[in-house]
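The chain below stands alone, shown as C-alpha cells; this is the form predicted on its own.
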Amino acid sequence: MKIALLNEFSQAWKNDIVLRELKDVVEPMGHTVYNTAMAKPLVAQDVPEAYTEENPRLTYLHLGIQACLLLNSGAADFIVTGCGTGQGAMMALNAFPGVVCGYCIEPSDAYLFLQINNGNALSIPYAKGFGWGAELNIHTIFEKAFGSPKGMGYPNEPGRKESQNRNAALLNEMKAAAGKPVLEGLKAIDPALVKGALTQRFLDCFYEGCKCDELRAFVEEMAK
C-alpha cells in the first residue's frame, strides 16, 4: 500500500513526529510512506517571509486537492492527514469524490472507521489534545488503522459485514452523484488554489504513481 502523509502550515513542525510514528508502524508491514506534507516553517511566527517556493504555505484546502489527486489517480492508496483540530482537513478531503475521510482522535476511531466505513483517509487533530504521550496515541492509531484488513465489519456478527460494506459503497455512489466528476470539479476551483497545492513533494509522489493520463495532463498544465 502507498500511504501519503499530508499536513498544513499550522502543524508543520509536528510532521517529523507523525512521519516517524507512521513509518515505524507501516514499513515493517510492507507499506510505503510518501511525505508530501508541508516542510517546517522557517520562523516560529506565521509571516509571509517564512514561505518560499521551496516551502510553500499549505492550508487544509490544499490538502483536499492533494488527496483528491493522489487517490483518484492511483498515486496513493491511503491518506494520513490532519490540521489543528482535524476537522478542517476532514471536511476538505470529503468535499471530493473518491475520498472517504474519517475523523480520528484515538485508536478505536481508526479501527471502527476502517472496519465499518472502509475509507481511504484519516484526519487527526495535531493541536487539540496533542499533549504528553501524543506520539504514543498516534502510534497506536496507526497500529489499529493498518494492522488488519479494512472493511471487515464491526461487530463481528452474521450479516453485519455485508450490510456495512454495501452502505460504504453506496456512500461513494452518492458522493459521485451529488457532486461533479473529479476533473470537472478540479477545473471549477480557483486555479491559484489548485496551483498552490502542487508542491514539489506532492508532485514527486503524484508523478511516480499516477495511473490516470487525464489527471496527469491536468497537473502538468497547472504546474507550469
Second form
There are 4 protein chains.
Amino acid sequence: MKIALLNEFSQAWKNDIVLRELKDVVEPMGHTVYNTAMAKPLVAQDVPEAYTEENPRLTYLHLGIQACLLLNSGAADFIVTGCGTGQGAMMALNAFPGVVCGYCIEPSDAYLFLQINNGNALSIPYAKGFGWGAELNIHTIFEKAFGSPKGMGYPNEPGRKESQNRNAALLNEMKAAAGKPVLEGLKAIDPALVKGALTQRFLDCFYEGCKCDELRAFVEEMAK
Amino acid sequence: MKIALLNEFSQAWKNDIVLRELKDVVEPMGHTVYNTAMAKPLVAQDVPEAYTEENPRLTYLHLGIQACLLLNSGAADFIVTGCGTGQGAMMALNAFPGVVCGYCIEPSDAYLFLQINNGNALSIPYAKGFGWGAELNIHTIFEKAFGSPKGMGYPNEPGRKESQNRNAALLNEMKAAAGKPVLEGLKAIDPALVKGALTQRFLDCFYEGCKCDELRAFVEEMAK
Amino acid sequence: MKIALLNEFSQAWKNDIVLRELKDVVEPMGHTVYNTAMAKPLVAQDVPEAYTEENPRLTYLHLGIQACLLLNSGAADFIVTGCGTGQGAMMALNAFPGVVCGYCIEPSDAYLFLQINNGNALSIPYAKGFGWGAELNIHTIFEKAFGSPKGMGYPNEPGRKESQNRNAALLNEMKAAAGKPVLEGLKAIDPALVKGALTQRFLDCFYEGCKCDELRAFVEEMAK
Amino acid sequence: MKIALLNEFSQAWKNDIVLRELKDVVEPMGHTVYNTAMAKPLVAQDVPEAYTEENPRLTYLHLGIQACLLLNSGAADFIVTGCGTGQGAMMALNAFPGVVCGYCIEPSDAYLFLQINNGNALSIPYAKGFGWGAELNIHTIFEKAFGSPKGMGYPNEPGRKESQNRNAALLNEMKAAAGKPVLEGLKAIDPALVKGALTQRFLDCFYEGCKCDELRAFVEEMAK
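Hand over the structure of the form predicted together with another copy of the chain; the form predicted on its own is what we had up.
Every component of the complex follows; first up is the chain already shown.
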C-alpha cells in the first residue's frame, strides 16, 4: 500500500517525528511512505524565513487538494494527515469525493474507523494533547490502523459488518451525488490554491503513481 | 440559537440522555433545542419492532441530509449529532456545503473546534468510550461548545485568530467549489434516501424555521 | 513473570473480558496469568444470589490485601487490577509497602508508568469510559505495559533514567518508612477483611508461589 | 476550603499556568489557594541555576511529605498536585495516612473520584498529553472537582452512595492500620528528605493553618 503523509505549516516542525513513527510501523508491513506535503521548516515560527521553495507554507486547504489528487488518481492508497487539532485537515479532506477521512485521537479511534467506516484517510491532532507520550500514541495509532484488514465491522455481531459496509458504500454514493465530478470540482477551486498544493515532493509521488490520464493532464497544466 | 439534535438508529436508545444533557446546558443560555432525527426506539435492539412511523430507522446518511437542509435553510443554527463512534455522522454531514462538522471526544475538542474552525455542527461518539461518566462528559462538552462566543482563534497569539478565520472561510469556499449547489446536490441523491430523512419531527422544525423558498419547495415536494 | 488479575464485585462481570485480553497478550510472551480475585458472578446485579463460596463478593479493599500478599511473598510479580473507575483499587494497593500501583486509562499511561515509575501493579477503569472499543483499549494497554523492559526512563534524555530510577527507589524507601513492616501491618487490619480476601483461587496462587515463610504462616493461620 | 497546589521540579515551569487556572476557578467559590511547593524556576532546564533558596528543587517525594503535613495538621483541606505523568506524585501522596489522592486526566475523572472516593487530593499529568488545550483541560478539571459537594456517590442508584462511602471509610481505616501513626512515620523518613520539603512558602501555609501541636513541634524542630 502507498501511504502519503500530509502535514501543514502549523505543525510541520513535528513532521520528522510523525514520519519516523509512520515508517517504523508500516515499512515492515511492506507499505511505502511518501512525505508529500510539508517537511520540517527551517525554524519553528510561522515567519517567511521558515519556508523555502522546496518546502513552502501549506495550509490544511492544500492538504485537501493533495489528498483528492493522490487518492482519486491511485497515486496513494491511504493518507495520514492532521493539523493543530486535526479538525481542519479532516474537513478539508472530506470536502472531496473519493476521500473518506476519519478523525483519530487515540489508537482505538483508528481501529474502529477502519473497521466500521472502511476509510482511506486519517487525521490526527499534532498540537492538541501533544505532550509526553505523543510519539508513542501516534506509533500505536499506526499499529492499530494498519495492523489488520479493514472493513471487517465492529462489534463482532451478526449482520453488523454487512450493515456497516453498506452504509460506507452509500456514503460514497451520497458524496458523489452531492459533489461535482472530481476534475470539475478541482477546476472550480481558486487556481492559486491548487497551484500552491503542487509542491515538488507531491509531484514526484503523484507522477510516479497516477493512473488517471485526466487528472495527470490537469496537474501538468496547473504545475506549469 | 436554534440547536438541532440528530441521532441515528444504532445509538438512538441514548437519545433521551443526550437530549436531557443538551437542554440542561443550552436552554438556560436562551437556546432552543429541536430533536429532529431519532428518539428512543421502543426496544434497544435493531429489529423492525423497535421502530414506528413517527420514529423510523435513520442511519447517519439521513442525518447528513437533515443537517444540510436545516443549516442551509436557516431552520437550525447548529447541529449536535453522532453515532456509535461519531465518524459516520461526521463524514455524512461534511459531505454537504454549508455544513462544517467537527469531531469531539472530550470537552476541549469542542472548544478548540469552535474557536479555531468556527463550525456549525459537532459529532460525538455515543458508543465508543460510553461508560460511567459519559453523560458528564457530554454535559461538559456542551458547556464548552456553547459557553463562549466562537471563532475567537486559539491559542491567543497575535494574528492567530485572523489566520484561522481566513482558513475557515476558505474551506467554505473550497467546499462550495468542489460541491454542487445545495439544491442540485440534494436532487442528485437517491430520492428514497432523502424521503427517508423527512420524518415528522424534522419537518416540524424545518417548516418552522426555513428561510429559503427553494429548499422549502423541494422538501414539500419530496415529503408528499 | 507471574501476573495476577484482581477484579472486585462491581465490575466482576467483565472479568472474563479482561482475563481473555490479558492472556491473549501476555501468554505468548511467556508470562503466566492467575485470576485470583473475582470471576464473573452468576448475575450482573449486586445481590447475594450473584455470589458463591468459590466466588464471594470482594471489594477493592480485599484487592489491596491480595496484592500485598502476592507481591511481598513473591507469589506474583505483577498485578493487574481495577474497579469502576480504578481509583479505589489503585489506592487500596498503594496503601501497602512493596506495592507500586499506577493508574492507567490508555496505552501510553501504562508504558510511561512502567518506564518512569518502574511499578509492579496497574489499575484500570472497567466502567468509566467502558463502551465500544474498551476491550481493544485494555488489549493495547497490556501490549504497551508488558511489551518492553521496564524502568528505562522517559523521555530518552541524558540522566533522565537514572534520576527517575532513583526517585522510584526513594519512594519505596519512603513508603517502607511511613508504613509498618508488611506482616505487622496485615495483623493490624480487621481480621474479617483479611479473611475475606483469602478466597480459594487466591490461596492456590499464593501457596504455589510464596517464598516467604512468615507470610505463608500468617495466611495459613488466617485461612483456617 | 484551603487548597494547596504542589508542583515538583520537572514541570515547575508550568506552575504559573496551573496556579492561574486553579485560582480562576476556586477563588470565586470562596476557596483560598496556597502555592506551597515549587513556583516557576528561573530557567526551564533542570540545572542548578534554575533554582534558588526560595524556590529549591523538589521531587514528588517532597510533595508527599508536604501533603501529609498539610492535610493531617488541618493547614490545608485539599491538595492539587502532579508531575510529568502525575503517577509519582499520586503514589508519594498515597504513601501517607490521611491522604486520599486520586489520579485525573480529564474532567470526569475528577468528578467521579470526588463523588465515589471522597478524597482530599488530586494528581494531574503536566507533561503527558500536555499540548494545545491543556490549560482548558485543567480549568475544567477544577470546575468539576470543586463545583459540587463531594461524596455523593456515582452512579445515582439506590444504595450506591452508602456502599461507596463505607468503602472510602474502610480504606482510611486500612491505611491507618497498615501505616504507622503520622508523626512516627514522618520521623522514620530520611530527615534530609523531610527538611528539603520544608520550604518557606510551605512553612507560611503550614504555620498559618496547623491545628496539631505535635506536627507543629515536629516541623519547627526539622526546620531549624
